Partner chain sequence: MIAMAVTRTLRTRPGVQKALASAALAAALAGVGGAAWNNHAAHMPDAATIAVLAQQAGPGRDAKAEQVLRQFAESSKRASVQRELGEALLTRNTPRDFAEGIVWLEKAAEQGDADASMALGKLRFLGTPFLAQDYPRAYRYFAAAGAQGHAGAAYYLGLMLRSGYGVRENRAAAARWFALAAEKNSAAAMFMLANAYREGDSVPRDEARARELYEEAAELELPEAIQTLAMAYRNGELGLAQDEMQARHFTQETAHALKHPALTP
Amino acid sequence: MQNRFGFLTGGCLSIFLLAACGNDTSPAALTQATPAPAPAPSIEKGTAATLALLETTDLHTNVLSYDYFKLAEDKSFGFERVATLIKNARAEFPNTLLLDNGDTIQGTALADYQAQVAPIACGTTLAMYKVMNTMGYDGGGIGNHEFNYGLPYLNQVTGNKFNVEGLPDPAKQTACAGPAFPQVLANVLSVKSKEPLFQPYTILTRELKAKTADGKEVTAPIKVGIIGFTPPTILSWDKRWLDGKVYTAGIKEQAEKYIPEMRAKGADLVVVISHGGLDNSAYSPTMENANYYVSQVAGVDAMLIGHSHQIFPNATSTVPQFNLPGVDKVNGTVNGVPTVMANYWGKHLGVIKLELAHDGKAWVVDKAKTKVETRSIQNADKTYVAAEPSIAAAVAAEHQATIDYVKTPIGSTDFQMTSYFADVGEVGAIELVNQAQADYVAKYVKANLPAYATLPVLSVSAPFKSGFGGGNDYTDVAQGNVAINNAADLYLYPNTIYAVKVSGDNIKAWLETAAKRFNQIDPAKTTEQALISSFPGYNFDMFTSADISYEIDVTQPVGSRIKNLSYKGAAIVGTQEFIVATNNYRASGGGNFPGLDGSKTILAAPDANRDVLIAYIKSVKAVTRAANGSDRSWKFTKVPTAGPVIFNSSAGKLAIATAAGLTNVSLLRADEGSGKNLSVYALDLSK
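Now I need the structure of the chain on its own, in the form predicted on its own.
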């Protein structure tokens, strides 16, 4: 396969492509093998070239425009469509580098199938990497979700030889099939070797199509260094896999360490591939989104960012991270550094067009002529670009095997389980998850933790799909047979089940944090007020049990909203102890819930929450609304408002709210206006 520069991306033409050749790619080996830079060929002063950096990020194994939960095509996402944008960009620009930002190998039923259901063999290339190889990627970074399936799996599918506890000595490992492009990660290191898990950086040598000052067409060499970073918070999010095996170094510190080294080895340009967003709070080596500070490190020419599932640049964005001092959301710069974030799931392609001029000694970026943009797979007329046909052809077998798997029936339901109105009290898609988690933990405690046997076992879960991506981004399990794909719809993530021992005060603080989901409502305001804030739906944890009850008063400020918190009819006392079933992400600090930092965990099970749910449905067999979908633990504190309190949900779903008993919900506007299949609904807080 040839990339845009005519180099064979899968070959062994240089030291920088060793990862694709089955050789030793440990950071130490690469450092030892990298020769001192050869004298640069003479490039005529005034020679100019255009180089476009193309970014994909947060693909999450959405290879095709297909929803495995709904078993239907969905043209609004998919690598097969962004591949068309890649081809178009390559036809437009004389020189391109195609780079991926990470969160690539996890996120769909296809990913889970290849990792957990029918694990792929060493010699088989992961479906996601297979199609990326087809498109001739030049390099890639590593996201936090790459670690979700554990280090042995990551080691295998990336074709590496990790030197970590739990794996054989690298000399005794066989390098498995992996991506045909180098992957870089500088801030995750092996406890055993004290070396980066992946090569921290690499330098790509390319020939640019350029023009001399007098207009003559020439080719001219350039060396582009790429360096990668991932959120240090992986140590808590995937503690079960990583604890004692890897550690993280500060992202800014690693950038300051390696970028001068890259320059010394001849890098003309340095491109940061950092799986994170922007945060200008006080710097910490453990902060999740450190790129604001990376942009201030000398020698950074461009940044490719991600993780937040947002679009940057975006002139109209109200997202706080894009409205910080020094961030130009119109032109796409962070402290003067060209920066792009290309959404998620293959919805957009990021493009940084660099205009280069050679001053006789080095390539210089003309920042005044640099342009940053994202390109959507959705056309202006709301249609979508055509899919690149080679992508579907490449993964036809894996795709069909995944469909066959997710169609496996495991039970039935007498009602439609959805999350369309979970924000206002619909529990039909959440209670079953809570019941499964509580049942698992209660049985485990009884059998293995007698010291906690007298404590009540509760469970929290959240509406993982709550409209972030539009009207189709909700859980919706039809009445009738329940199959594995439905369980995957009910529980979206490959988390494992954890249990924490908490006090009554901890529970109140937990719920106060979850209640950040709502804006503060002014009862006297006569104009429309939006109920839902930017706080993610997947952090809106809720109880769904007849045993526990509480109110959320949205007229109060954050931190003062939970009222009348009781257990079995009696007010919960601050020192009262409970066991709460949850997941590894939440128990280990995910979402920044007070007191949940890993220290309260009493059970860190190896079983996935989704597998626990599947087993529970199999045992129940017949799911009913009465037994499994009607126990709403919480309600809004009643208050009359002078004007409408509004929220968005999928169009045409009011009957779902009515069936769930939400008599205080009404349709205000059938079309919300964004073209995302959303309606505007009103909530009467007085009822």
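The structure displayed is predicted, hence computed values, not measured ones. Residue numbers count along the first chain shown, from 1. In this text, rigid core is short for the largest set of C-alphas that superpose within 1.5 Å between two forms. First, how it differs from the form predicted in complex with its partner chain.
If you fit the rigid core between these two forms, you'll see the Cα of residue 525 move by 2 angstroms or more. After superposition on the rigid core, the Cα atom of residue 373 is displaced by less than 2 Å between these two forms.
Think of the chain as two rigid blocks: between these two forms, the small block swings through 47° with respect to the big one.
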Second form
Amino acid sequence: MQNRFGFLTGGCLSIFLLAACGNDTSPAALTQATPAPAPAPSIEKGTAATLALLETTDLHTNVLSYDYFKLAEDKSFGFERVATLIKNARAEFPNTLLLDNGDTIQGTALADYQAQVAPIACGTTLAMYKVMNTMGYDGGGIGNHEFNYGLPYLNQVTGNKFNVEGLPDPAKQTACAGPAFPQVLANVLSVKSKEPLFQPYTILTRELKAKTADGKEVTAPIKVGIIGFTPPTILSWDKRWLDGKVYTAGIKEQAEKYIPEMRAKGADLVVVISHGGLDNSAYSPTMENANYYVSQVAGVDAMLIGHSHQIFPNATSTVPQFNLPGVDKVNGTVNGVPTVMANYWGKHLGVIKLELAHDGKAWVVDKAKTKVETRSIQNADKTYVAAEPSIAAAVAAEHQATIDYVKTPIGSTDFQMTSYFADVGEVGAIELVNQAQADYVAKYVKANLPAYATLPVLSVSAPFKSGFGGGNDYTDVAQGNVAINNAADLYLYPNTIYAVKVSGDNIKAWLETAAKRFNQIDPAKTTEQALISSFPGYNFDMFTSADISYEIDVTQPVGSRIKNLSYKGAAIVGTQEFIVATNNYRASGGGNFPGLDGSKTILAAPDANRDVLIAYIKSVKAVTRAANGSDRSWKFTKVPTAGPVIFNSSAGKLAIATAAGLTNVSLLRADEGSGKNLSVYALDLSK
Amino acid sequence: MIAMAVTRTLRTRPGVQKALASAALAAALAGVGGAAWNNHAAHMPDAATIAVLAQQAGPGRDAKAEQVLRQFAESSKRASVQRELGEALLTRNTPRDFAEGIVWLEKAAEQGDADASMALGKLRFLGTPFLAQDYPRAYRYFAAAGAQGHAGAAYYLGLMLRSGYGVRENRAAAARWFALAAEKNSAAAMFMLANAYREGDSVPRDEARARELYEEAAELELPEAIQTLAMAYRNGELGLAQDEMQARHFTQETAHALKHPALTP
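Structure of the form predicted in complex with its partner chain, given the form predicted on its own:
The complete assembly is shown below, putting the previous chain first.
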């Protein structure tokens, strides 16, 4: 543990010792009839001190430099490395305050594990907060992602007693283990109490290592007020948790209300910890990024910002928010207020160095000497700073538990689930996804959308990995146990599940667009013809269900290829209505599919398609070729061709096509010639 | 920790609750008591104060704030106040509040308030449990707001014209509306326009312009735009060189943005 301030040692870290350094002043504490604090010891005029504000932001529970999807180290991020920068800064500056900007408790498998898989006990401190305690944070703000797991969880892990609907009366709550530093948030209020959910601000009293005008080393007290804000847009983003329970007040208005109060209570400096970026469009109390206006509130000495995953100051930044009038992206000021944004995931540490001088009455910042910078965990030579070893040691058990969870078999499969031949009819890596999506949406509709209860629920998905990167760029889950990390192979992107209500005409147009995957084949041509066009595989949506069937006639031009489209044996009528499960990307216009533009969405679920798939595998336990990997909804329209129709796939996989029942595929050339581990296969369209 | 414990004790004391009540509401209430405000525009609360009251009345479910807002709406007859009250009532999501909210929005729209027309258009375009879908009426509301350059309305006019919802399909006109909305920072419109440029769908095919628009929308945290870039880097599309690191970065950013997407207009 580093010493943060002269003689204030690390004792404050223990919950039990907190009382001994309980020199933080919250708003409510000062309204209590406590004896007036003893007058501050007089500080000699001309006494000078250097104080560095250190910011982390958007850590997202990246405690270690570790990628839980790849199950491998990734040194390009991680709190364990920014911790080294923190230690270095503490060695460099005589006085530091370490503050976190929020988006702290969500974002990795470790976070999900502690929140949802094996929810932590009341007496246990969250791994992220545990290591922040180890580093001796002085305070923190609250980001929007803090609300992602709901209010009861946030209440628990922050050691609070929220006075909100859905939780017992605060008097009946026991505070759980939380961070050993104060958290502040001034613009989220409880509907029940009309008061801020968290304490809006607190005033930290610290002893500065300082020098008198004649060079004598002394300690001198300072009071630093910290106040926190989060984007008001949380009310939309986490509506399911927050609607009717909390609301927001305008960020500027709350700053104007509380900052004078903080000053009146003796704050020498006011530091705003605001989870948000900059936006100079007309001010509104509900705007997401209000800090441009916060900087114009009187009495703000520094702003620690975040949320945008950007670096500020940054002379070369082209992002609009750092190129506004009044924003100095070189020196790091916003309307003259020193401001820092420290990227995300512990990639950077933000530093605002303030040179303070006491004029006999108050501490005054010498603005000309303020220095704002961010420090990267990546060295100039592209290597990364060493990890602070105490961090990994502190979370070894949680880290291992998460890895075990990711590797735990969630079910098994009796066949090799691959996408090598998805372009020509292999459904082994797609049908399970469609089944999981349809199951999820059907259950949702039944429970929540009675008006649509009679509509058929279908599902589409595409082969996201379809060989662009060569023979290894395919989904391939081995026969045997299926684990959580296999789900990322079966569903590559982090999409969320959406459902759209569409007509039969819409479905036909959807499939016509997907069928752009194929070149138009001339049956009379005697030379080789490539089957696959440049239309990406991730847009080759397909149904895989016994209920729906269609043909793709690749001899026809784009837009006229879908034939014999039928549902349960009867031709689909244009006006017939269906619900189709898909993802946010497609439902919101991704791929430019006709009629898919967000307006047909009847369900925009917060759940990831991949998580829906995991849950489905857990429920079926034993995945089989017969039940989960053989329902082909579509076939090529049969036509004899004079010459070969060819396509590339991974080398030496013909047996997989055969096992999938594709009798019309043969190997033409074992080596495609590009050195990418591909073979050339032929498709016999007459079969 | 100690400080928070003290806060909690104090929250239960009514005197403190009163002290912590919003300054804006207090100011607004003072205005009501002050009787003179409706004769002098100077005493009318500014837009931000009205917006704060609307937050309290709507998401905050605050009856007092609703009452104050209603008084302002009734006596001032200002479109912006009528609309704020209407929208606050809509957020409460009950049939009664909804019906009343529509009435206030209509009053504001009749006075030419573009935001109110936009809100009504969206309700009619999507339909709600309380209000049936009605494309022609939606189009009229959007057209009224779009004529004033309203970005959200321009986006919806683009959608309606692109797919011919209740109007004759006109994809070139759709692209023009999307361009207008994109100019005004609508991420959703940037995405639709980018798709059009990528495909050459009623505008000249222009991958560079498409990529610029995807990047702009990604900057505004539109998950679908970020994912488009992730896929493009993975597959070397949109004129980008294949770049596994960038693909991973944008994939991670997609997951991140999906927790707080750019809001649909």
